[in-house]
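Taking the form predicted on its own, here's one chain by itself in structure tokens.
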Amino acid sequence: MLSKLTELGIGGIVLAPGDHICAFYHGAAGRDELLIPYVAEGLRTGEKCLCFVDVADREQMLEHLRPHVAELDTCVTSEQLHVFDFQHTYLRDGRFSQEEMFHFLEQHVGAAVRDEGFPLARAAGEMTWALETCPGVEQLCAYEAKINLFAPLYPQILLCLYDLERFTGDVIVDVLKTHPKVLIGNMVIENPFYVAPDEFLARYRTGG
């Protein structure tokens, strides 16, 4: 796997391939303060960028990104940048399936470095899809735990974005347990609350 550190795009932070981090924000403006520089940096350095956002915000996000990326339309048409909405990713067929989502990630994130020749893939997921009333969304944190097994398979950075105005404290506690690193302000810290996937999933299954 690629061992070179890569710039996050925020505060001079560097990350290692295989990093899975979470970040918290307030509202759409707060999300874009994290998402836009993160994606712009990936495009600038020739990485594959994949974003998962609410369908209502897809075009808005591209317009917010445009002043920061000189050849944005080329990035889209060349498929260096993909902006997906929930209905075509997490909530296909009106439900969430961990198995199908990991298959999707293999096809798009894994293939970016395995088949398309990108040195690194960086993905960013707005996680409010889990607040929808759909079967399977209750599996959010089990899915997040398993992402830690997927992350080291490819040179990739996986950033999960949580709106503190919409998620409950109980969910945020479990989110912290499933991310080895946390982005806070202009720092990424090793998360002292992180629980290894096997241990978290064992507790999760027993309700512990």
Contents of the next structure:
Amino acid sequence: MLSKLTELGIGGIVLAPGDHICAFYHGAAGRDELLIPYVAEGLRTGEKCLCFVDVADREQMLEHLRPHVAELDTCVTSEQLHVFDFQHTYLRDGRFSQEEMFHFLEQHVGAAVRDEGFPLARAAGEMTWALETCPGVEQLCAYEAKINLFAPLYPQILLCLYDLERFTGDVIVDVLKTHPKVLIGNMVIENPFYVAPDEFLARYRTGG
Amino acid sequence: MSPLSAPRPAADALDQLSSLHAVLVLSMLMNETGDEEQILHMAATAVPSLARCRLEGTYSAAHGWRDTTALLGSASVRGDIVRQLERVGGGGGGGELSLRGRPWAAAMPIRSRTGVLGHLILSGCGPVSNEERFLLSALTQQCGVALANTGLIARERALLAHAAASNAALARTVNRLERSMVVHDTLTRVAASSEGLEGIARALREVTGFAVAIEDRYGNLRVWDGPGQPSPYPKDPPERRERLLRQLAAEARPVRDRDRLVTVASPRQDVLAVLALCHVPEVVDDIVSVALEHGTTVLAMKLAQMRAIAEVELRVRRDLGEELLAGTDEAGALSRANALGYDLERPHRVVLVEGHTKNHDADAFLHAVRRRAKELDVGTLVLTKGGTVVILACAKPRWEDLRRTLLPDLGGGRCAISVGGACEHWREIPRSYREALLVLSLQRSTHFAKPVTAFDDLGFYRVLSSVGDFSELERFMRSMLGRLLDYDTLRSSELVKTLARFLDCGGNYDVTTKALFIGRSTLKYRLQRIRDLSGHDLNDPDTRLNLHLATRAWQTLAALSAADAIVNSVPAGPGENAEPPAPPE
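Moving on from the form predicted on its own, please list the structure of the form predicted in complex with its partner chain.
So here's everything in the complex, that chain up top.
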């Protein structure tokens, strides 16, 4: 795996490939303030970019990106940039399945760095899908814990976006426990005590 | 070495540290949120992930109950909890509570430096562990800090907003004062200067940015300053104009009239001007109204000042004219002439204009004569005396031109002009005046019916009037006409007048009857009476010549007597000679 640091695109923050980081924001405008520079920086440096957003925001997302990305349409047609909505990713078939989601990531991230020649893949996921009333959404924290196992497999950065106006405190606490790094404002806070996936999952399964 | 590569604590300790780390990050998020309700909600909903208990609800004095379970949906239960909080908390602390149906319940106080802001009401199967209590305490403490910070920030923002609003209001006030000062300074400078109405209009346009019109009471434009002057200048019908003037007088402030803001300047009842800002949009800065009102005050002052100056100048001119005609006060005449900047050393002659307007308006007649005399450069010393208008003329135009230009002003009235002889020095003006009066008298009493007559054109009358001693002339006149004069006096007849007109008409019966408006038989009768009483033979050429000279002498002596009566009369009082005020130029 490459060990070269890469610019996050926000406040001069650099991350290492394999980083799994969560960020908190307020509302759609707050999300765009994080997501747009993050994706724009990835496209600028030739990285594969995957965005997972609410279905209603997909086209809007592209329009918001357009002023910040040269030749956006080329990025889309060349598949350097994918903007996915929940219905075709997290909530495919109307339910959430960790296995299928990891399979999906394998297909796109793995292929990007393995077959398509991208040096790094950066993904950003708006996590509000977990607030939908679909089977399996309760597995959010377990999924987040397992992501820590998936992240080191490829040169990739995984950014999970949480809307503070919609998620409750208990989810936030669990999310914080499952992310080694947290982005708050323009600052990254490392969590030396984040709960390793197996420990978290063990407690999670026993309701501890 | 990175923290991740450090030896990791035991699982329980690691979990405790991870939770504590989450609480600290949660604290940062709560502080970043800046919304009190969201902070409370975030803290309350985090409880189940930190301790083996459930949240029954939150209670704070500021926000009341929220995030409550069904159990706390009951008002009585909530009331009971509040009472317990008051009891166990005393000053607002926390502790265990008794909650129906719950084996264990407790209140976790949310504290700040200023006191307890609220409580998290928790329940569970049993008391929480010390580690969990520590995490919950950390959570509520951070929640309290975030609430306190948010409150402080909100108060700070409110203060800043208040300060910004105050500063903005102050800035607006200062700006308004500065602009008011500019308005005040500009208009005061104009008021103190010798600039006339044009100066006021220009200054008002400078401070408002709008075109300015000054009109008389009838809507005639006197001054315009600025772009967009309409041509021809529109004039309202008299009824609408009067309505506007009444509204202006009643409201005593600027009134909108179509696209204009209008005020009236009326320093005295009979002096009036309308000041208007033109092409003004519906909404304007109130400084515009302030400027307009200030401009109106300055205009009123200027009108009053101009009026006073005009009146003083008129009075001085009238006094100068009186003294020159009377020839009595040399020093006074010179000083007044100097005050007026009037050159007395030019040749003058006295011109009398007798007549009236159609409505017999003496003031209008005087104004018309004064205006036309000025236009023709005849002279500026014009006054009324003895029922006529007197011009001390310093030029010799064609006097028929003066009369021709005057007649249209009189609207159907009449006008006659009598011109005295020229005088090289102003001390001779009384003589010219006497000559003009003689001409006037002859115009009235003889066949000199020409409306414009100059003393220089009088012919034999001029010779007769120039005689130094009138006694011999009077004796000759009496010797020829004495009996006829006595008869006329006794019988109130007009035999001398008839004889004079008969001889002036060359003895022609038809011309004489027309001139006297009498019949032929009456003329024949009168001529016979003249022959009988005087004993003169009217057909004898010598007798006829002497009689003609005698009648001319009679007319001249009568005219001189009338002129002398006017010249020697007491100077006219204010009733007759008071100058009507001239309209401000």
